[in-house]
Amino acid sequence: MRVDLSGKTALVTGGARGIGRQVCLRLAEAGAVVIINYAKSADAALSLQSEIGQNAGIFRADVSKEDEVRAMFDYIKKTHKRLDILVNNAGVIKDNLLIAMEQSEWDKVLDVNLRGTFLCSKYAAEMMMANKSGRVVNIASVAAVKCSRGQTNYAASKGGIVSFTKACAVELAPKGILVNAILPGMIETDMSARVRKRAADAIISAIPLGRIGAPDEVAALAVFLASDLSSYITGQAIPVDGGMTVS
């Protein structure tokens, strides 16, 4: 079954890198013109930029501050006129004992995570109404389910998005923007790159098909609830985790 996102435009924030990078490039593939939001890694934007082509464009912009996510927003009404697809992917994990665990650590977290997904979905609601359709895919993690020790800022963002979801779903639902949510497991990103190191063999263990999950398995995901192959879809919190979250 084909994905065709011909005429669609998406915005992927933290697009630049690991699973949003992914998801650029599959959303691309599959026909539509791409938004890359980052936040410092300019360099892997405008790579992708390079290797996608005509399709894409890149803006920088903090996720977590409104006044650059509301010029984000300006520059895609300028220059694209319309938005139908929204992947909230930026993200920051800062792990530390919650006994240890500094303000500015939950804060920054927070702030990225779940404030940056409500400004982008905020701003790009107002866009999708005008066209009566919309989608919003939220990266959010196993961890909103299944947490670890040292990630209560990180857990606590991403549950945070789950609802924030299943709120959104239900607002939205009546404007035709459908809103869902992936929940990726332990994938292969310069992010788990330090948790995996230092633990692959008992995160491999505790997950039933005994392996890490790659990058595209969860763009894959994300493009599907994209298209309209997911049109009686909205609200859901889907895990994309070789099993973690059932063992």
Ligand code: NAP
Given for the second form:
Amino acid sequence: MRVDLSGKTALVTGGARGIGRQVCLRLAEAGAVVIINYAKSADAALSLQSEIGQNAGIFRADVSKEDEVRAMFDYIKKTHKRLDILVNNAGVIKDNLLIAMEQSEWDKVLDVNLRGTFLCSKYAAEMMMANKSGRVVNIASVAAVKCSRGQTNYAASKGGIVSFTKACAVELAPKGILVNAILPGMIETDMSARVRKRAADAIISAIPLGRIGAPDEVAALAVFLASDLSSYITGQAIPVDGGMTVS
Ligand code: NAP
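Here we have the form predicted on its own; I need the corresponding form predicted together with the ligand.
Below is the entire complex, every chain and molecule, led by the chain shown above.
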């Protein structure tokens, strides 16, 4: 069995770094044309584009801002004509204890993680409906189901993404669009660097497989869910967490 995405166009939000970067590389390796969205990491996006070659495009947009998301989809319509795969990967954390949390910390996390997923899904679904097919993969987190102190905003955003995924799956199934979520556990990227540094031993002891995950282990599932191999799976939230959520 081989994943073949040739002829498909994919958009990966926050694609220049971390998990998103690996998803871009794997989608391109499977033959897809990949649009790398970024907000701040222009150099990383350009460098990834040149690493992938002619099958990559880049577009700067803050996914929490509707005018910028609309402009990104106008570009995709004009330049690529179609969109087959959307990976909603862009995300931020701003941890703080509930009683100390500023509204700005709450809003930022909900705006990027949840509103960004909503906005990109909305515009992507419109394009995918024209072809009566599509795949949306939402990168949520184990934080949606297994909560840590200081993450009320992040857990709410990721729990929201899981519920949003299920509701989208029901609504879009008749249009041939499949929507699933991935719940990564502790993955080695910039986002998790601080907590890994602070509590590496405690984290590892809570993971049955006994190690931190790699971005590529999330990317592998994203590519599967983006492909025809997952044709009877929709509305699911699948952990990639070394067993963290079952221990
Ligand atoms: P990361 O290395 O910090 O990357 C975050 C990405 O999100 C960057 O590419 C960043 O782009 C993008 N981004 C942030 N704000 C954005 C905005 N407003 N508009 C567009 N893009 C934006 O983190 P990561 O670990 O790869 O995280 C990727 C996803 O996995 C996130 O949704 C995260 O919540 C989820 N996740 C990660 C872990 C983990 O342990 N690492 C665990 C569970 C879930 P720029 O650099 O261009 O701003």
